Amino acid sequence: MEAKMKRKDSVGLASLFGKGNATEQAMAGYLFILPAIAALSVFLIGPIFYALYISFFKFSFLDPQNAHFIGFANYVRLFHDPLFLRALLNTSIYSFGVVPIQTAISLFLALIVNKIKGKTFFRLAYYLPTVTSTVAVSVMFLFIFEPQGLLNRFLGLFGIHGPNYFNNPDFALPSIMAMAIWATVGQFMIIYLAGLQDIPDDVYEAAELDGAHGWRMLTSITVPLLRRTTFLVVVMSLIGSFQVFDQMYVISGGNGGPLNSTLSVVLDLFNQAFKNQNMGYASAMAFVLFVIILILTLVQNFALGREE
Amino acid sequence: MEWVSKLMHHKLWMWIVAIGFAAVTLIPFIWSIYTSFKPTSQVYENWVPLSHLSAGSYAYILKQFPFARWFLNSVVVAGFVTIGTLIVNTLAGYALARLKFPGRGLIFYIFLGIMMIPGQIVLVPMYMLLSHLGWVDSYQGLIIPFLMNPFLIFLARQFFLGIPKELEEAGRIDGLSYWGMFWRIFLPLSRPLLAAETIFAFQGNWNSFLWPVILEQRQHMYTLPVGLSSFYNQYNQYWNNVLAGVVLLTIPMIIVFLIFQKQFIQGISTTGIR
């Protein structure tokens, strides 16, 4: 006891936080967590409720005096708004196109890289796009996908005349999808590699004794044992891809063109809020996005939780 | 499927696929860097001799356009967000893991729940709040709202839960206060945690685009991604200059990545396991 008392002032801030009894421990706990709680309340929870509130108003930032309550009208309007429906369709095409292809390629690459030497080099190389800003990636691909760009010059070697990718409504979205796959494969490959390390060797040894080889081993041991990882990868990337914005903004110059073919939900939301000053409407849009993502997250938690 | 099994034992095709994909990944970077050193008149030439390459486009954009300022803005914002993130989230994670206080469980579940909420939902009210605070076109507008990160609080909590109780008891016998316990016992053991937090915070912030594009409306306050995107819109025919901007935005992150690659890879692997 005495030693405690003596040491009390030796640690600078010590007297501030005290020690020993439960009240002092609780005080210390609250003090430590206070900055996080303050930030959470001011910059997240408060704004969420405010967003919900104004989603029931016709509300412009420039003219808040004229806001008036319109109930669910913003939500109803959303589902009759061809622009929003187009954005939802584009975002869904993007997500349901990118996610399976990117998952398949990253699994395939992980299986290969796991078998050969030089794992470190390949991991570094494939991961590079993940640490690169999406703005930088988009600009790089704007250059490579130019009519005279690297891709078309390469295709030209085989006598193929490539299109003007990002200015063609049929090609713009698929080109962004290809770019997204290019940029995310490395990240998910690394998650798969980690999953592969987790499969114990004796599972393979047992299967080998049973006469399983190569293809059989892959389809009946490796892939099923990676089920959890696959599920996680799929849901994580679905959640991320429903929030796609940067690529669409940079590539279309903010307007979602050509002919709205690259308008994503978040880009539409951004334009409604900050170009058209339709802030109540944009907030309603945000809640629809929130519900989509919440469902995806709950599916993930439910399925992963049940397996344990 | 016999032939597939046989093929799988030949490593040659694996090498070809792996190297092929590495080429697909690396060529856009290499081509962009190469082009950024070409003279404007030869941007579309396939092979420009080394003697014709120069750093002229870098000198040009740094001198004629506010790229240096944008770079500095990005460094300031990402730097302060990283430092602040380390303080706020490490302390919160520690409290949730190691200190008992009423409401702790509830607070933890609130942070956990918040992780599911997409940031775009607060776009409108956050902009209104920040403009009421007078934080449009400011550094603090890009820093303060982004210090709290529920994922990093969760990470810190998991980390501190893994440290054995005995250490804490030794500290108690030595008469350390709660702050002393955190500062002298737990923090020195936290290097892997701090490294992971630094990487997540710095990478996320250096590359972030949506908030800076909303919040920074005057050119001199742009961060590098916003500056590059607006520069591209105006000067997109001068690819050597545009790509020099891309290199300025990309290289610092690649350097950080190469230095801390182990932590990057571990960080991303653990998100997959749990």
Second form
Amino acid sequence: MEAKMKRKDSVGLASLFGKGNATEQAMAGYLFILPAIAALSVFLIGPIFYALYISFFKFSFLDPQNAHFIGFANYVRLFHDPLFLRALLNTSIYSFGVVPIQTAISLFLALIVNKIKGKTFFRLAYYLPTVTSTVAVSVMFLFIFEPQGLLNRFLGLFGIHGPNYFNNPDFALPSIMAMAIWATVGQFMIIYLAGLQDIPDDVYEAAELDGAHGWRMLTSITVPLLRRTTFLVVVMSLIGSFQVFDQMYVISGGNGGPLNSTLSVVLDLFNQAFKNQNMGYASAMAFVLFVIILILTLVQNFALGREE
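Same protein, different condition: the form predicted in complex with its partner chain was shown, now please give the form predicted alone.
One chain, no partners, no other molecules: that is all that follows.
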């Protein structure tokens, strides 16, 4: 019955678009994907090219009639703008601090959860912060890190007087990094768990016959076979960390303070685009960030993504 229905469907399509004609069959395929292509063109590809176009203009949406072409001036200005350079430095410190720690903790948790009893509960417990609203997480950490918060009360038990973390330029960015690691480590733990369960038991049994146990098994079997998983985790983590915005916005109130110590590239971009109405300059900033992320991803692909 099912075969007959499929045959009827194919006959119907053939009668609609022509039978036995490769060109007409290809046209039928293109017509099926046309809505998706149209949606991507209007809502994704089109805005990207338009943003690239206005990055060569002095442009504001409040005054589009007076937009004028300035060539690469926005791009040149970026590398002489102390605010952008500070935002780029903050974002780089944030990314190169968060990504390795986040990856190591994710792998460590996945290794533990993969072996213990009640793994479903621990998977859920570690994954909960990932599905929690960033604003709610930020407010919770504001409570923990405030001068009379939980952390300083705990340190007070040992006679340590903790700082005002989010109002201290030396502690504000590391505190946000700690918050980001806590909030996203569960997501990457789930990815590592999937990678661990994809390793055949035969490999471990063969390694045991060769005398490998414990640490040797981890470094010689598990970690090398998780190479592709690690590549995925590092790429996703790095892209997310270079695009950090919401935590910085909530903690600093949108100004990147104190003393620009929590100003990220995307927060600076947001301020230039929607507070200063300097859309051309903000577009140039977005494409510089895109190039940085692309280069780092290619480097990671060269280091981790190649097949042996």
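So that the term is clear: the rigid core is the largest set of C-alpha atoms that superpose within 1.5 Å between two forms. Residue numbers count along the first chain shown, from 1. The model shown is predicted, which means the values in this text are computed figures rather than measured ones.
K.L.:
Rigid core fitted, then: does N255 show a CA shift of 2 angstroms or greater between these two forms?
P.N.:
No, shifts by less than 2 Å.
K.L.:
Quick check: F245 between these two forms - does its CA shift reach 2 Å or more after fitting the rigid core?
P.N.:
No: F245 shifts by under 2 Å between these two forms.
K.L.:
Could you tell me the distance the CA of L296 travels between these two forms after a rigid core superposition, in angstrom?
P.N.:
So the C-alpha of this residue moves 4.2 Å.
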